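Here you get one chain, nothing else, as structure tokens; it is the form predicted on its own.
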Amino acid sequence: MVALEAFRERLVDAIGRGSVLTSPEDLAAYAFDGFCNGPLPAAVVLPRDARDVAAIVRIARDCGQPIVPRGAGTGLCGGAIAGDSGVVVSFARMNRVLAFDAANRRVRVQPGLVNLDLSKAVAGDGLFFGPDPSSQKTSTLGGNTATNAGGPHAFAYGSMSSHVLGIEYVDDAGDVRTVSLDDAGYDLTGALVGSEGTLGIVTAIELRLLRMPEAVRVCLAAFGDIDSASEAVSAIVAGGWQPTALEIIDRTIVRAVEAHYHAGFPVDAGAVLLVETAGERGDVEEAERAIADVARTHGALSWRSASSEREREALWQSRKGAAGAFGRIAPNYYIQDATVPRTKLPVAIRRVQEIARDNGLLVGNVFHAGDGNLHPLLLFDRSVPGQLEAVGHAGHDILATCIDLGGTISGEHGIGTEKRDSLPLVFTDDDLATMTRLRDVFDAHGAFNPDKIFPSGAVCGEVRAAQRLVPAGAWL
């Protein structure tokens, strides 16, 4: 490996001193994400275009340095931090709309563009971007693509894989390549979405946009418990209705959110169901009446429709900004991300509550009920001896429970370092070996975001049994 100072100077020569960060205080800002802290990277670079990225990749390869792409650092699985030195490629300066075709509802963007900023940019043409993770005010479209992010509206609109039409990326040789859904042959675009920066460094993304609906209605139903709310969700979908979002929030989170945002959530409810419908005005009104009837049949104690756009936005702000209210409950929290079949939601939530209780933890639940994507929040105090370990055990048991119920270990947050050692709960050794062979085809030297996704020791033909680990300092 080339000496560190020589490596840094080569980066400076290639993209300019103002685009290379090396001081310890600057590097520290890139040594963590929403999940965990890590070591300081060897350098942080801020490219402005694909040519800069290509130069960075070639230099890093020559110098034997790993390459870790990074958006806003809001990820919740440790995917955007350097594991063992390496160069972090921050896309903070690659945040432009490159091309916009309103007639065909297509847009080409750089990976550092913030998710919500895209919808703002195209709103004047009556368009918006579908995937809307709770972090959409800060998370970037490159990071969303890396983890195949979704959000509350993924139930109706799908996750990123339903909206990415093409990708420009830099390969392991430092060459700029493009792939598209329009290409004949293998779907390489689909392979890159959700790959967490392990197959190439994305430098541009072509996305599908959606037409704004004529009418949007947001309603709030209060239930005595999560079981009733979950059963109502299954009945709504089974009845043929297709809301754009179906979100459940339990009493623990409702009380914290209402104290923080004052949006009018019923704090005496055991659970709240947030329902959004969108489309033609007459269709939306018909759907609301029918869905309200289904909710009442399954025990809804009240039903309230937002009477204005301001009220509608307040309800959504409370839901998407729920993390800002958790400090009212406990000093630390760990958020899980797993899925179960929608009809298994009641038993899954009961089991989550039992797991938390068995480990001496408080749990709050706020989740995408429409597609069975759970986000249990394990609330704790890391200063209390044993609580950090308890959270690790509880998190593992929650994943195992979801798998037993026919689900999987990640709905939208990705794998990163957080869940890599849980992957054998879902895939066989042969499955993992096949996936690592695909990775080797794209990145034969293992330079792109190494030690992410796959279990420690996962190699072609041999995958060692995973160990349950609780990363030191890994919990918020």
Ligand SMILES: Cc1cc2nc3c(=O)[nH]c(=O)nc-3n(C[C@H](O)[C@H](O)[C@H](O)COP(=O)(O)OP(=O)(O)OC[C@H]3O[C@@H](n4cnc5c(N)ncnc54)[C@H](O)[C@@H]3O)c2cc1C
Given for the second form:
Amino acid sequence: MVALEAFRERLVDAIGRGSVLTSPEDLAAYAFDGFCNGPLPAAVVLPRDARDVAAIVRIARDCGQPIVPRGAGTGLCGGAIAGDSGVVVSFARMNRVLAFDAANRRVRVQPGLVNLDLSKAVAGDGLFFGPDPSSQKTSTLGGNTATNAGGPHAFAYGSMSSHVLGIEYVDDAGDVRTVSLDDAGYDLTGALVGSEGTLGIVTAIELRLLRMPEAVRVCLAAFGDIDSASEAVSAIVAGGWQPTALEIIDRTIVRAVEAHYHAGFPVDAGAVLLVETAGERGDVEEAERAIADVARTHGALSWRSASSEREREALWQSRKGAAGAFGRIAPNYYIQDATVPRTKLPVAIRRVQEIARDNGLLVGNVFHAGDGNLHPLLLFDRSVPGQLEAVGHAGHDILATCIDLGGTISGEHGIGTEKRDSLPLVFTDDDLATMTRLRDVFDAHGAFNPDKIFPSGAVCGEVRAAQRLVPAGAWL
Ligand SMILES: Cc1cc2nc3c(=O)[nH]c(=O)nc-3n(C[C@H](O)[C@H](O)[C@H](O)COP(=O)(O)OP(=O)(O)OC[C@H]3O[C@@H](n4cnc5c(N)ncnc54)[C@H](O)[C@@H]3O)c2cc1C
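Please show me the structure of the same protein in the form predicted together with the named molecule, now that we have looked at it in the form predicted on its own.
Following is the full complex, with the preceding chain placed first.
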């Protein structure tokens, strides 16, 4: 390996001193994501275009340094953190809309563009971007693409894989390539979406846009408990209704969120169901009436429709900003991400509550009920001896429960380092070998985000701390 200083100087020569960060203070800001932390990278680079990225890839390859792409660092599984060495490629300066074709509802963006900024940029033409992770005010379209991000509206519009039409990326030889859904043959665009930076470095994305609906309604149904709210969700979908979002929030989270945002959530309810319907005005009103009836049949104690756009926004802000309120309950939290078939939600939630109780932890639930994507929030205080380890045990047991119920280990957050040792819970050795062969085809040098996704090597510091007192392989 070339000496660290020589590596850094080559980067400076290629893309300029102002685009290369090397001081420990600067590097420290890139050593963590939304949950995990890790060591300092060798350097952080801030490219301005695909040519810069190509130069960085060639230099890193020559110097034997891994390459870790990074959007906003809101990921929750360690994907954007370098291991013991490596160059972090931050897309903070590649955040522009490159081309916008309103008539064909297509847009070409740089990967560092923040998700919500895209919807703002095209709103004047009556368009919006469908995938809306709760982190959408911060997370980038590059990160969303690499994690196949979802969000509350994935239930109706699908996750990123339903919206990415083409990708420009830099390959392991440092060449700029383009793949598109319009290409004949293998769907290489599909392979890159959700690949967590392991197959190539995304430098531009072609995205599908949606037309804003004529009417949008957001309603709140209060239930006595989370079971009846979950059963109502299954009944709404089974009845053939297609709301654009179905989100459940339990009492623990409702109370924290209401104390924080004051949007009018019913704090005495055991659980709240947030229902959004969108479409032609008449259809939306009819759907709302029918869904309210189904909810009442399944035990809804009250039903309230947001009467203004402001009220609607306030309800969504409370839901999407829920994480900002968790500090009212406990100093630390861990968000698990797993799925179950929708009809298994009541039993899954009951098991989650038992698991938390058995491990002496408080749990809150706020989740994408429409597509069975659970997000149990394990609330804890890392300064209390044993609590981080208890979170490790509980997190593992929740995953195992969801798999037993027919679900899987990640609904939308991805694998990164955090869940890579859980992959064998859902894939056979042959499955994993096939996936690593695909990885080798794209990245023969093993330079792109090594140690991510597949079981082996180091894990992030946060997870390692939790694992220390847990038998090897017992969780994550
Ligand atoms: C409060 C909160 C709420 C969240 N809610 C949701 C939600 O509702 N739905 C959801 O899906 N996720 C959610 N997340 C998780 C996270 O926001 C998503 O995974 C998001 O897509 C990450 O985007 P980012 O720009 O922060 O990417 P980063 O965290 O920087 O990176 C994520 C992964 O993408 C790779 N990557 C980034 N840019 C590129 C690129 N240009 N080329 C190749 N690879 C790249 C990185 O290497 C890494 O593996 C939430 C997180 C938080 C903190």
